[in-house]
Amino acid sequence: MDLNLKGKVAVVTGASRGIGRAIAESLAGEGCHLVLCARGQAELDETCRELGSRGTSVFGMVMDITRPDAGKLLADKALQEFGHIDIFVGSAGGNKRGNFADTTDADWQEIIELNLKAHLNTSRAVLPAMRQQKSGSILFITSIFGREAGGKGLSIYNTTKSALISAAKIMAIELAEDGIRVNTVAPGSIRFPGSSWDNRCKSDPEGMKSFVASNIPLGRFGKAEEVADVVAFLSSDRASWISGACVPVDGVQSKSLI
């Protein structure tokens, strides 16, 4: 299926590794021009070199996405280099585990800034360009633990991921008249080199076999590329009547009916 993304301009945060990098690769494979953001210089440079060697027009910006002007800097770069912005994918994120009673205001503030406010700030920055052209796609990478309980130690993570899904739904309603679609993608347990699941599989292979058998009916961890391909589809006009949706990519791991 041709997604008709050739020549589209995509801004992707958290793009130097894991799911974010896979999203950049998938969009590049469909012919998109890219502006990528990440905190790590070496990994981002390597990602840009790799994609550039395949003929993709790509620009990398090293920055902390939680800085107040990050969204404006990314939007300005995309407009400077390509003249328009068609797709924004917020993939940056993190976690700070701990029982609720042991968490601090600083813990909450750090993850709220990273998992929620950074995505909303950057979305606001790309909106003027999308509104002017009366089209655009905004996507946030959330989690199945934004759709249902993730268990002990995840009060901050669960809250921020749920909030992002909720915000995206209201954004989709408000921005529909501008031709802008807003969706979220909720991965389950995804394994990629250097990920927490990858590290656990290496340190406790038998325990992870038991985890998969008990929790993932499709019988394996997910791949970053499997999340990325859903993002590419939702970014395209092939998904032109999908907005306000939260799409789980989880091998039937989640239990939510909605």
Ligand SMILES: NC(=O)c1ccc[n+]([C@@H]2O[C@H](COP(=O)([O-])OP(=O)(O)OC[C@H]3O[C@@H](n4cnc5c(N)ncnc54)[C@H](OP(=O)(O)O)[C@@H]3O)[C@@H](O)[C@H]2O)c1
Contents of the next structure:
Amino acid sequence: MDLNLKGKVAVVTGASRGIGRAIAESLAGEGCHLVLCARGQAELDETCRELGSRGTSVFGMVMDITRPDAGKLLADKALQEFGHIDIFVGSAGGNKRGNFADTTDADWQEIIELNLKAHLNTSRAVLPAMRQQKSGSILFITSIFGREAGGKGLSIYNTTKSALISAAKIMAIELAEDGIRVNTVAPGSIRFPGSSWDNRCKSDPEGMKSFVASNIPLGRFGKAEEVADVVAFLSSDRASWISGACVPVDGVQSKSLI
Ligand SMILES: NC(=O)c1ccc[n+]([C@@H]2O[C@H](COP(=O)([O-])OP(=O)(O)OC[C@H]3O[C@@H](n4cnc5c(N)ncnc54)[C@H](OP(=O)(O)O)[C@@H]3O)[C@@H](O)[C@H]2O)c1
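Starting from the form predicted alone above, please write out the structure of the form predicted together with the named molecule.
Everything in the complex follows now, all chains and molecules, and the chain you saw is the first one.
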């Protein structure tokens, strides 16, 4: 299937490694031009260098997406370099584990800023361009633990991921008249070199084998590319009647019926 993404312009946050990088690679493979961001210069430079060497037009911006002007800076860069913005993917995210009773206001504030507010702020900044062209796709990476309870220690993470799915749904309703689709993708446990699951597999191989056996019916961790390819499809006109959806990519790990 040709996704017809050649020449489309995509902004991807949290794109220097892991799922965000795989999304950048997948979109680049479909012929998109890219503006990527992350905080660490070295990894971002390496990602941009690699994609550039394959012929992609790509610009990396070293920045923290929680700064209030992050969205404006990303949108301005995309418009300045390419003249339009077709796709926005918010992938940056983080977690602060801990029993609810031990969490602090500062813990909540930090992860609400990163997992929720930064995505709303940055995606809001691309709306004028998308509205003007009467088309666009906005997509956030959430988690299966925004669709259902993740268990002890995940109150902050679960809350922020659920809130982002919720906001995306309302955005999808409101922005439909402008031709803008808004979706979320909810990964299960994704393993890639250097990821937290990869580290846990190395430090506790037997424990992780039994985790997979009891939690993931398809019998293995997911790959970042498996999330990325779904993102590329949802970002394309091939998914033109999909908006307001939250798509799990999880090897049947989640149990939610909705
Ligand atoms: N891996 C999983 O199993 C899994 C499962 C479900 C959902 N998810 C979600 O998928 C997304 C990506 O996860 P991942 O495992 O690929 O994460 P990761 O390996 O930690 O990569 C996160 C990326 O985001 C960037 N980033 C982090 N904080 C940032 C900030 N404040 N501003 C700008 N960039 C920032 C990181 O680069 P810098 O550190 O250099 O900024 C990096 O490029 C997250 O939203 C996560 O919650 C992951």
